[in-house]
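First, one chain by itself in structure tokens, the form predicted alone.
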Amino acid sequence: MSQNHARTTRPNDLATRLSAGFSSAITAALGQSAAQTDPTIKAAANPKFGDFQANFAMGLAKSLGKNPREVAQQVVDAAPQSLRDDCEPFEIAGPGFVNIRLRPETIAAALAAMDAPTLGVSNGAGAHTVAVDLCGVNVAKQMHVGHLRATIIGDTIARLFERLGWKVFRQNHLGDWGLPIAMTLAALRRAKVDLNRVTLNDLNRAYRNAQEQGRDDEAGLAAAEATGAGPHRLAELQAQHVGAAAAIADAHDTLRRLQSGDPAVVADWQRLIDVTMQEVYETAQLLGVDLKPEHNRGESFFRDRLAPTVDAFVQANLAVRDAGALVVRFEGRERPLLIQKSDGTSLYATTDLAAARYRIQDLGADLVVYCVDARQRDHFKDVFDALRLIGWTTHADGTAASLVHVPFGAVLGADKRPLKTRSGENFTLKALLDEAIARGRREVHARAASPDAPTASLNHTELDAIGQAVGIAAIKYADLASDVGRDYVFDLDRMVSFEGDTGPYAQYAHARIAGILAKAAAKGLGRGAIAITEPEERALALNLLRYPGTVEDAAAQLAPNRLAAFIYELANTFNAFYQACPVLRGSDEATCASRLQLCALTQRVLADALSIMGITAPLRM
């Protein structure tokens, strides 16, 4: 993805203003030959050295054959008045670093500009379009822990772009077509199961049973016959062979009838989808994920586009026969992309090619994002390269769409292996969420037992609602706070903690601020212009001002963990401010009003950031 897709110019961004000011100073001091030099403005690692640091001098000095401190001094002396008005006198340190400390009025003015409905976040007003491939469940199978990541990472990326004003298409690529579904449907019909009463648990069992019924041990039968196995073993294998052949034949016949539009088969097939998706929608709602029927674009949606997709590659001389199959070959790569089997049937790759063409050409996506686990890296590399070869990534106006696979790692148990139940099966997502909610409710009820707790007066139902929000936040934040490409250990004890880098900790910071503001309102205390006088006020203010850039960077890098890191740092910085700077008992009315305004802005930013992650921000905890 182009790193400029989600970035815009923010006139109120202090780092941007500093960069522009120092660029002007470099040109004024050293001439046009230095005009393209990046001033390299970075946030200071230690507040005692200032708020920002400019690190341009050493590189320039080397090219000019001068002393770095001398170069830094020349540039500082040429600083425009607008830059001087924003900053305290500059300090040149070490081998030529320029330490920058902003004037308190500059910070306060930037906060006032940010204190708007948009919170300073740019809005593209639909100028760009992104399609996000997320969730991707298989019909007749329960959601498992792997679907958690595909769903919430995809939803958060979609929310990031929505926050920036992009036109967003969520695309739930259902596995709802082909032989596996036909096998399940055929098995259910053979058993005369009443599909009007069937549950997803029933379908999940039927799916597994259908796979077993269609599994043929032909090699085992041949070996048993060759080695003279006993009659019971031979009879068992022969029965398995005959039964599997019959099940496969029935599945092919069911698939044929489905593809030809047999009303009864189509109705039963639709029932399988409805039962599956009912739980998916319920789970999405529980997770705070925006996933609805209009987002479904399953394999069945593209079934009439598969043959034209293959034909297009053949006509473009990009597909060649290999042992009867059609493959696309890539220069310098041994691995081809199989787009049609020797029997004429299509594959996942064929559907993905058709889907990408639809997303780019029909939906007009400038960017297509695939939130799919890391094991599919090679598959998507091949699909993307094939799309570029045939030219389907290019829009009618000649602009090229970007295709990005966001490969996520596995969720691990305490043994550092993929999370499984004691029986060795994948955890269902519902079981995982139920446990997290139960744990969150226990924590919230336990805290409410204290007479001094903000939640002490709430009833059982209200506490349960907060506990559910805490449990869901615990799981979502832990997942999104990690680098999406890495595996992470599922530790519910740590996740539901109200301390440390957790979702409940961020929620609690928000609730604490809400409590402060509620007390202020009860006392009739008003808010006023922000004045920066204390170091903790400055630290909090500078953190708040990073928010618009953080949202843009998280979207540009497709990295929700950057937003999570910002939330954690903001919560920490607020807590330090709260401990050092009394709000409701400030030294005077103006100070109290200023700090209340700073609190209110912090609450809004925290709530907004959490909402991008699809996390509820309770007012009391």
Second form
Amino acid sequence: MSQNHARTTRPNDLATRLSAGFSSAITAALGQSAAQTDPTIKAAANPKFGDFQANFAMGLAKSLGKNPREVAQQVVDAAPQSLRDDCEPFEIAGPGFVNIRLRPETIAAALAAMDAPTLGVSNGAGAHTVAVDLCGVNVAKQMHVGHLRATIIGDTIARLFERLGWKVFRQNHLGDWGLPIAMTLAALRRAKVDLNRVTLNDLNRAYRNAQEQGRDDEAGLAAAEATGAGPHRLAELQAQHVGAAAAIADAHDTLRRLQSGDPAVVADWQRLIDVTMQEVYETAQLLGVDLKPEHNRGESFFRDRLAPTVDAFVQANLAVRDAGALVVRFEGRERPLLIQKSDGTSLYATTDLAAARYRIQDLGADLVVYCVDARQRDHFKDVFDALRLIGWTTHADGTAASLVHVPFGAVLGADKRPLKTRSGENFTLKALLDEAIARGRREVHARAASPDAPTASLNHTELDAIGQAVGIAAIKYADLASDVGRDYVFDLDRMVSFEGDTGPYAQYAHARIAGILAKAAAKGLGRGAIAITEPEERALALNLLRYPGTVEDAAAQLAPNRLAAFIYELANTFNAFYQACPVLRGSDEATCASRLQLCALTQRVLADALSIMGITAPLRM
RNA sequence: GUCCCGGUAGCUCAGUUGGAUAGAGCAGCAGAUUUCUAAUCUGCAGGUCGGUGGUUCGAGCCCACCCCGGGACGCCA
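Any chance you could show the form predicted in complex with the RNA after that form predicted alone?
Full assembly next; the chain just shown is listed first.
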């Protein structure tokens, strides 16, 4: 599951350096038999234990039949000079922990090394390729909260890999083909609707109506007959039955004409896609998500690959007929994967198989990530297994691609049930975003009304822009900050309350830094070498140094919440630093220069981390 | 019925190779402001980590069983 190729060796990383130092110390002290022991360097659980701790001694002592504290002492005594130079004298504590406190010069040097355009994040220069399945909208349907998650989680994962220098293919697997679209298209054409003047709302309504028209209420008819419903009700249901049959026949006819390339039908179909996608792109832009027409790889893109896909499974004897349908069976699993319906048409699994093959073999993806609703867990498990059975996960050079479903949970309302409007419909994404932006703007305007607020001099338009950034950050951060696999309650009050672990809190820390740097620039104050003296400076510095490793971990684990946790910690330690360590007032020139440098680096890291989540950081708020 | 995911403070959640006294935020209480942006900071209080048993020097984490909640289970996607 873990994508280890997202991790690289960073010799400048402090934990990496400590780990290497202790490894050689262990070998020197205890011989080759212990050479494979992981020093297990971790950030200290508590600042009073130092900056890092090494936990190797207990396990090692166990296997050697020795006292853990003695083992720790032996290893510490054998520490190479480079390790001694980096650290204060080691302490052995508790059952055998080695407490590690870095010398301030070590921290300062590491910060100086990090002060490069990359901020210490390694750049694989396109050595690896990932395809990220995201967004997944359906043509003629409004985006709702489910698409919010598929879109922003996918975009963040894509950005994580981009930041690490991977070649990234965003894949928007549109629902733009098949009977549902044909039903909508047929209904619109029957009604002679002018498709040059329709909005997505119109399409959405047509889609719903078409679905309802097509719903063949045989069960209702049977029940009505059985319970002796009145003749009026029976006639109604019979009419519905007949109407549904006609609508479906029309849809099938439309689908056939679409598939055979009837120019008029194809043009109308394209128009539905254009109307839908225009709004999708607008929403993506509003959300700070990189999603454009070139990322479209919808169902229609794979339509000519479906038959060959089915054939390949049949040829390989992996698909068998069952009740007229074609299924792939798996060892030790009851549930088969259906790849062709009994009427000979294919279904979503078929498209997913074809799409995965395309991503691996045509795009050359080493890793294929699916940001899709958690309810499709079993589906992807089956699809992935089917792909492995037929061998499509292997590249021409024999290397294997990894397939990972990032299942995300539902967005719930206050009642802990899937978020719905009062009338029982899904909230459109647009409505949610509009509300969040309105809230963000209200807060920003309210604050700007105070004469001594830094934003007091800004005009209405400028404040609106900041408010929009705040509102969007509130929603995105709240979504990305918890484990994506879990459901969460959509509580706008909490998200835009601007207190605690929120996007606006991080933006605020960033704006505070920007304020200091602007004042310093106005006074002509320069930056200088960083010197770590106060505990708040040390805490901030150590957090900054964790950034490259955090980006790699978040990518390797496909876990945006790791990045969010880092952002919160950084904002938090900065605010504590801000409180305790004056930068511009009451500090001597060298301290001021050092702290300005620390501020500048913090701002860059904060902005960089937020940018991976597609969140903008205003200079004033 | 089978399978999957979850259950950690009043609420919302962190906690990945098993490590010291289980951490945050919100809500509550007590403090800090002639401010480098108080959308902040400091402190206090709050826990049978669903339960039972097991493995281990050591378990929120690993194993077994059970309880509770949610979800998925061939011709929708």
